[in-house]
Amino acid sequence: MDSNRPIGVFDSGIGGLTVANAIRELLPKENIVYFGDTAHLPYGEKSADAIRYYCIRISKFLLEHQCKMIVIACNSASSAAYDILLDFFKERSLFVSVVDPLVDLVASSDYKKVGVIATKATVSSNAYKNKLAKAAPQINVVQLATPLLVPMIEEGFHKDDISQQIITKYLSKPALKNLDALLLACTHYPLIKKHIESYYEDKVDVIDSASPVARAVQTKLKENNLLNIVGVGEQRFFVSDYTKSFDETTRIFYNENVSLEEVSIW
């Protein structure tokens, strides 16, 4: 493959822009094609079969744009569809999930108890629990579905008293007591990371997937001699359903203005 080909990044909406932004900052020469499936968000409330169908179609779209790598910047999608996407497309593109880089990071630590907060779909899949049980069986992993956080963030309510009350309500659950680390297993959650760190008074390591995933992308591209080393990277951003609110919310997730292009792939 040509190293100048873009990296495809997709999510159920625009939360995956946190991952795209981390990739851009680490690898500024890389071209990026982003797809947000805003017509079907949130994936966290969908069945595994529905998520797999969406992911296959989105991957085909990104492959039509000649992507050398596809980053599944959604924990629900990574949990439900990563293996099937490899089965379908591993000869045509490299794939990176948001789950494995975070699991690898935690498995190399000396944590004793780790919490995971995520959507219902991610928690139901037990992706983190099962992978950490295999990679680091000494770690006690506890999970909590936090379904209100994604719509709260997407609606812009992540900087007021309402958000603090919802975050406190979730984090005060008995399962999340006495943690060494808390994994933010949704690409929306970096936007409330400071709130969560404040709740734990900086005594718990709060870890999101953006930077670990960007480093995993860099490593895999190096291993396959596909790092782009010339020019300045360009980005294109597609959504399956455009609204003005999505356009406005992208500024929360990405560090510059983004122009969204609506495209129907269904």
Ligand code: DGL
Second form
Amino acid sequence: MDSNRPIGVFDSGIGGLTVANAIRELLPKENIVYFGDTAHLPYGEKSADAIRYYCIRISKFLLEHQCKMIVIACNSASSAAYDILLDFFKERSLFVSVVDPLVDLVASSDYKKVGVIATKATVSSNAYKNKLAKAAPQINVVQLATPLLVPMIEEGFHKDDISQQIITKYLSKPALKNLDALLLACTHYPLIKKHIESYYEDKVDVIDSASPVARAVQTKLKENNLLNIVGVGEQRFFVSDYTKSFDETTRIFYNENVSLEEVSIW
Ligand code: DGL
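Structure of the form predicted in complex with the named molecule (previous: the form predicted on its own):
To see the whole picture, the full complex is given below, headed by that same chain.
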């Protein structure tokens, strides 16, 4: 396979841009094709079967763009569809989920109690709980679905009293007491990381997937001799349903100007 081929990155919407951003910063020579399934957002409220169906079609689209690697930049999608995507397409592309890099990071720590906040789909899949039970059975893992956080962030409420109140309401639940670390198991949540850290007064490690996933991408490309070492990476951003509001929201998720192209794949 040619290392000049792009990395495909997909999410239910534009939250996965936090992961694309980290990949771009770490690997600026890589070409990126991003797909946001804005027609079906939010995945966090969908059944596992529906999410799998969407992910298979999106992966086909990214393979049509010759992607050497597909990064599932959505926790709900990674939790529901990683295994089936490997079954279907592992001969044609490398795959990176957002769950495994965080699990590996936590498994190499000395944490005793770790919290996971995520969408309903991610929590009900038990992906983090099951993988951590295998990789680090000594860690007590507690999960909490925090469904209001995605629409709150999408609507731009991530720096004010409303967001502070919602964050406090969730994080003060008894299950999340006495944590050593909290995993932000949703690709939207890096945008409220600072608020969460200040809620804990920096006494709890707050960990998001963007940088660990970018490092996992780098490692896997290196292992497969597929790192692009020439030129400056080009980027394209597709969505399945274009709205002006998505266009505007990209600015809070990505450090560079993003021009969204609508594509009909359904
Ligand atoms: N990006 C999704 C995730 O990481 C959250 C948004 C959604 O529910 O579609 O789970």
